[in-house]
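Just the one chain here, laid out as structure tokens, in the form predicted on its own.
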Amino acid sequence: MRVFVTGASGWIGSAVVPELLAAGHGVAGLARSDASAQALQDAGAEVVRGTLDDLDTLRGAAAASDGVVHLAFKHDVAFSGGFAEASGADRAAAEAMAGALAGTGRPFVLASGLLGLAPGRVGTERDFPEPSGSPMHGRVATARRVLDLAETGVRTSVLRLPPTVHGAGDNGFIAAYVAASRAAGLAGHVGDARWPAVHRDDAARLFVLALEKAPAGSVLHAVQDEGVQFREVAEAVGKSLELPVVDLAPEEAAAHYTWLAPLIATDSAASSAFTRAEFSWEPTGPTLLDDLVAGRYSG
């Protein structure tokens, strides 16, 4: 297949592209900068210049492809207070690309998230959070919309990712937590909140499987660690940075971790039992705690 990938030069995309190429697929990647374009060329992919706001470009690239993997999201906008704006752009882009595939039976794989899926219990591929007024639920609405588009003759699937897709070079939530802990002089957690986690290479392999095999309307979970207690994350970071580990009240967490505080306090364990059985996917990479103990985040 010739596969169009948004977010192709990002943290996850830069692992997905080599997996696609190794599986014998051609790749065309969206690039919004010269640096991204060069990275894609170096990886052996074609370059499509544009952004998530260039809907005509997205439609054209999708129509010219045999499948789409949509990884891009305006994280910089989202986490500077514009989550609703970022979610709106994500939905418009997804609808444009999936619309270009209508009636073809070609695959469209959407990256979505697991944080907050089923607070207090282990979420499964069958779960969907209830709609709410939270801007965070904009991505949930987009995922529902993409699954509904299976009715238009597109083989849509949603691949949910944990809040931490870890590995050497990760600069996401765990890296931000480590930096904030270093600045605060403590490694904090809020009670016994749990996070799912997956190594980047294992997530990349699952995107290829979803593209190749997922039936229309499928939900997949890229979960290796079902629920790492954030207390254990704090203990590993505290040991690495020689910081005290502190169980914080929510208001104390907000003082030290600002925008991260409600995230590290969210209990969000999730299972991938259905995904593993249905797609013969078995994670093989290091666990999150393995990467923390190995010093991947303490540099």
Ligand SMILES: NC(=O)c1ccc[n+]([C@@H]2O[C@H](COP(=O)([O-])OP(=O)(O)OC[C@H]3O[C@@H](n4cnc5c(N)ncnc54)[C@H](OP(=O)(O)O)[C@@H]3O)[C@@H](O)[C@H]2O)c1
The other form holds:
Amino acid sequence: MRVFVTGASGWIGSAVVPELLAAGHGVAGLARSDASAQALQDAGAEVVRGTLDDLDTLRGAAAASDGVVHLAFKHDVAFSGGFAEASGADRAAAEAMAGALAGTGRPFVLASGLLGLAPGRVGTERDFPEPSGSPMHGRVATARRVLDLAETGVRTSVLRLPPTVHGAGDNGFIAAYVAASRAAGLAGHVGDARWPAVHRDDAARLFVLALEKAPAGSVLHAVQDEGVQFREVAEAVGKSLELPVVDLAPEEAAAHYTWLAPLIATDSAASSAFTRAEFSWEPTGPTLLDDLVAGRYSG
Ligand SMILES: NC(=O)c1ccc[n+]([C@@H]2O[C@H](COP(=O)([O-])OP(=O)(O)OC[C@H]3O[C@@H](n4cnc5c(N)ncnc54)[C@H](OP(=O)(O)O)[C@@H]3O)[C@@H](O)[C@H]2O)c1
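Starting from the form predicted on its own above, please write out the structure of the form predicted in complex with the ligand.
Following is the full complex, with the preceding chain placed first.
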């Protein structure tokens, strides 16, 4: 297939591109800067210049492809107070690209998230929280919309990612947690919250399987660890940085971890049993605790 990939230069995209190429696909990646375009060329991909707001560019690139993997997200906007704006742009981009594939039966794979899927229990691929007024739920609404677009003759699927897609070079939530812990002089957790986790390379392999095999309207979970106790994350970080491990009340967590505090307090265990069974996907990468103990976040 010739696959159009948005976010191809990002943390997960830069692992998905080589997986696609190794599987014999051609890749055209969206790039909004010279640096991203160069990185894509170096990886062996074609470049489509444009941004998530260039809906005509996205439509054209999707129409010229045999399938789309949509990974780009305006994290810069989202994490500076513009989450609703970022998820609105994500939805418009997804609708434009999936719309360009209508009636073709070609695949459209949307990256989405697992945080807060089913607090207090282990969420599954069959769970779908009702969209609420929270800006975070804009992404849930987008995922629902993308699955509904299966009715228009697009083989849509949603691949939900754990809040930590970890590995060497990760600058995501765990890296932010380590930096905030250093600054606070403690490694905090909030009660018994759990996070699912997956290694980046395992997530990348699942994107390829979703593109190749996911039936229209599927939800997949890229989960290796169902629920790592955040206390264990704090203990590993505390040990490597020689910081005390502290069970924090939510208001104490907010003082030390600001925007990250509600995320580390959200109990979000999730399974991938249906995904593993349907796609014969078995994660093999190091676990989150392996990566922490190996010092991949404390260098
Ligand atoms: N990493 C995780 O742990 C995690 C967890 C849950 C869900 N997810 C989701 O998985 C997807 C990929 O995440 P990631 O960690 O790979 O993100 P990332 O490293 O921040 O990469 C984001 C990608 O989107 C591109 N992008 C951002 N704004 C854009 C714009 N306005 N126009 C065009 N491209 C734009 C970036 O391009 P540049 O290279 O030019 O900046 C980059 O390629 C996202 O939907 C994310 O929310 C990730």
